[in-house]
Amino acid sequence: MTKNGNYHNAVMETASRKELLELQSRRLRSIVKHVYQSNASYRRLLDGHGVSPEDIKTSEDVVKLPMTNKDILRESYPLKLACVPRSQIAEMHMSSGSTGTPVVMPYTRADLDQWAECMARCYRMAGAMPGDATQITPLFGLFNGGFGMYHGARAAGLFVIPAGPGNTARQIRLARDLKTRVFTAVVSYGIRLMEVLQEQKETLPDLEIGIFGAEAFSESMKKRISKGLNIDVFDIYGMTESGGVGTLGMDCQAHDGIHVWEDQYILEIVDPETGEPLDDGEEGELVFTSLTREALPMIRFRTADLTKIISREACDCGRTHLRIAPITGRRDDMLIVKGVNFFPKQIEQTLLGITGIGSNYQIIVEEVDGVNDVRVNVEAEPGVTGYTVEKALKETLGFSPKGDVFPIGHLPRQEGKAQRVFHKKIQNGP
C-alpha cells in the first residue's frame, strides 16, 4: 500500500517524530497542571507520589507520575474526579458496570470535538470519503459506541444512517436501499449480519468498509467477516476511560498494526506484574495518558489490555504515529485451567481455523468443588466431530477440554456485544 492522501487532519497525522514528541511534552505539562489544580483527588494522588507539575518537563517524564486504574474511577463515582465544574459538562457516557460500580466519563464540548476528531481520522483512514453512506449499529445510549461513531461521521462529512442495534432484516434493507458503503458494529454483530445475509441469500454490493470494535478480535475472525461480507475489515480501539471508541486509534488499509493518536495520548507498555516499562516489541499491559481531554483526563491509566509496540517508523499509509499489535487479551480475562494459562482469543483463533466450524461458540468455566475445568461448545456444519475440535484445542491448550458440537444456529445469540465466557459452579459433595 502507498500513501493515498486520505487524511482527516493531514498535518497532524503525518507530523514528524520530533514534532509529535515536542507536542506531547507541551501537552503533558499542561494536562498535569490542569488535573493538579482542578481536582483534590488528583492533587492528593500526585502529592502522595512525591511529584508536582513543576517536575514534568518532557514526555519522558510521564514515568514520574503515579499510575491509575478503574478503582480510582469507581471510588470517585459519579463525578468526584471531574476536572471541570459541572456546568461545563455537556455529555456523559459510562461502562456497563457489569463487574461493579460503573465508570462514568464526562465530556466538555471540547472533549466531544476531540472524540469526533479521533473518530473522523479513523473513518478517513479506512478509506471513507465525504458523502459515503455510513450505517452505525452500536447502541445509542450510555454505551459510548453509537455516539462516538456518530460524532466522528459528522466530523468526517459522511452520510449518517443512525440505525442502532438489532433488527438485522431492517439493517440489510437500509444498507441495500441507501447504498451503505461503511458499516460500523461490535464484532459479533458483523457475524450476525453475515449469517442473516446467507439465510436470505442476499448481498450488499455497495458495502466496502467494516469498522468493528468493543470485543476481542482474532485474526481468524477478521478474515471470516472480511470474506463473508466481501469487505475490508478494520479493528478500532478505544474505551470509556480514554473517551470512547476510536480515541486511541485503529489499523489503516495496510493492516499492519493499530495506529495510536500520539498527539492525543502518550502510550506505554509495562510489565503486567511489576508495572516496569518494557522495550518495543515486548508484550505487556498498555498504559495511556490523556493529553487533551478536559473533563476527566486519565493519568497513566492501566487498561489491562495486552499488546506490544510494533513500530515507531512512518507507515506505508503515510501516517507517522506509532503502531501497536492487535490486543491479545485482557490481563484480567486470563483463564487458568489444569495449570495452563490462556486467553479466550486463543480458543477463538483455534476454532475458526477448523474447516466447517461456525462463528458462534461458548467457553464455560466450570468450578467443580473449587477446581476449574473448561467446556467449549461450538456450532459446526455436518461432518465436524467433537474429536476434531478436541484435538485442535489440545494442540493449543495442552489438555483436552470437554464440550459439544451443535448444528449452526443452535447456540444463543445476542444483538449487542456477545458473551463468550460463562462461569458455572458445580458442587458434587453434600
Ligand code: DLL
The other form holds:
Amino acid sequence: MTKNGNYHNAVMETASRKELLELQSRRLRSIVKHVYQSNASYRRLLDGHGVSPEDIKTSEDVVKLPMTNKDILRESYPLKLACVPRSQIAEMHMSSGSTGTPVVMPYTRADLDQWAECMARCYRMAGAMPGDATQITPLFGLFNGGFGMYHGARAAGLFVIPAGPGNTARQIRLARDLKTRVFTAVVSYGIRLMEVLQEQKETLPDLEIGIFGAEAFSESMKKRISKGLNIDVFDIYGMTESGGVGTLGMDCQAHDGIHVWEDQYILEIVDPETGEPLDDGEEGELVFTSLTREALPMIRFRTADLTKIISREACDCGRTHLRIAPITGRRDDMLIVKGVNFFPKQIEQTLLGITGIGSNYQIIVEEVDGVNDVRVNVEAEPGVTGYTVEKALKETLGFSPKGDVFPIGHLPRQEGKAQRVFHKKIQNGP
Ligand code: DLL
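For comparison with the form predicted on its own, produce the structure of the form predicted together with the ligand.
And the full complex, kicking off with our chain again.
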C-alpha cells in the first residue's frame, strides 16, 4: 500500500485535522441555520430543545442539538421535513425498512453532486482509475445502492456497466466480455457471484476490486470473498438518511477501518441506551450530522448501527479522515438466547472458521413458550457434521445451538440484502 495519490479530491481527503475542524464548524453553523429557517418541524425541534442557531459556534457545539431518529422522518412522510421547495428536488430514494411507513430522502442537484463526490472518493480509494469498467449490481430504483454507485462512477470517470442485480450467468458474461475491473454489490450478491464462479470452475482474470456493503459482514467473510474471487475487498458504508451508499465512507487499501468523510459529516458515538457520548475506542451507536446536504440534512441522526472510532490519526494511505471499525450490526439485531448476547456477525465469523462450510446460513430464533432458543442451519461440503458445527458455536456462544447441515445451494438466496435471522413463535402449553 502506497501513498499513490489515488485521490478524487486530494486537498479535502488529506486536509489537516485543524482544517477539517474549522470546516466542520463553519458548515455546522450554516446547516443549523438552514434547517431552522427552512423547515417548521426542525424549528420546533430546536426551539423545544432550547437551542437556537446562534448557540452553535464550533463543531463541538453539535452536542447542544437535539438528536433525531427514523421516527421524525416517518412522521413527516413523504416530504414534510424537506428543507428546500419542491421545485428544487431533483431525485429521491426511499428505504422501506422492516416496519411501517417508508423513509423518503430527497436530493437537490447539489446533493447529487455531494453524493457523487463521496462515492467517487470511494472508487478512487479502492484503486479504481478513470476508464476502468465498473459493474454495478445493486438495484437501480428506490434503493439508493445502484444510483449512488452510478453517480459516483460518472464523477470518477469510470466506464459504467449498469447491470443491476440477478442473472448471475449474464453478470459473469458481461464481466468477462467487458473486462470488468471493479465489481460493486450488496455483500450477499458478492457471495453469490463467488459461489457461481466456483460451481462453474471459472475465474474473472480482469476483476481486481470488489466494493461491497449494505450488510454487516465478518472479517472471515471478507477474506473468503477476497480469496474466492482473487480481488481486494472493500467495505462501503452509507444509508438512505445520510444520502446513500458511500456518503459515510469506506476502508482504504490499508484495510484498517472505514474512513468517514468528515468534511461532509460530523460523527459521534453514543451509548445506545442513554445517548451519552462515548470515548474513542468504545463501541456504541453511530450518530451523524450532515453538513452539506441541502434538501434534507439530518441533525444528530441516530443510526442504530454499532461501531467504534478506531483512530483520528492520518492513515498510511495519506487520508486524514477518522476511521471507524466495520459495523458490528444494528442495535436491534442483537440476539439474546440463554442469557448470552450476540450478533449474527459473530455466528458468521465462527461458521466460516469450519473447513468445508458454505457461505450461506440461517439463524432461527425460536420462542418456545416464551423462552428463546436458537437453531443455526448451514450449508456445507459432504463430511461436515452437525456435531462439528455445534462444537464450534459452543466455543463462541457458550452453549450449543441445534441446527441442520444442508448441501451447498440448498438454502434460499434473495436478491438484495439477505435475510439471515428468522423469528418463530412456538406455543406448546395451553
Ligand atoms: O444499504 C446503502 C448501501 C448500499 C451501502 C450499497 C452499501 C452498499 P439502506 O438501505 O438505507 O442503505 O440501509 C442502511 O444498512 O444503517 C446499516 O445497518 C446497513 N449497512 C449499510 N452499509 C453497511 C456496511 C444502504 N458496510 C443500513 N456494513 C445501515 C454493515 C451496513 N452494515
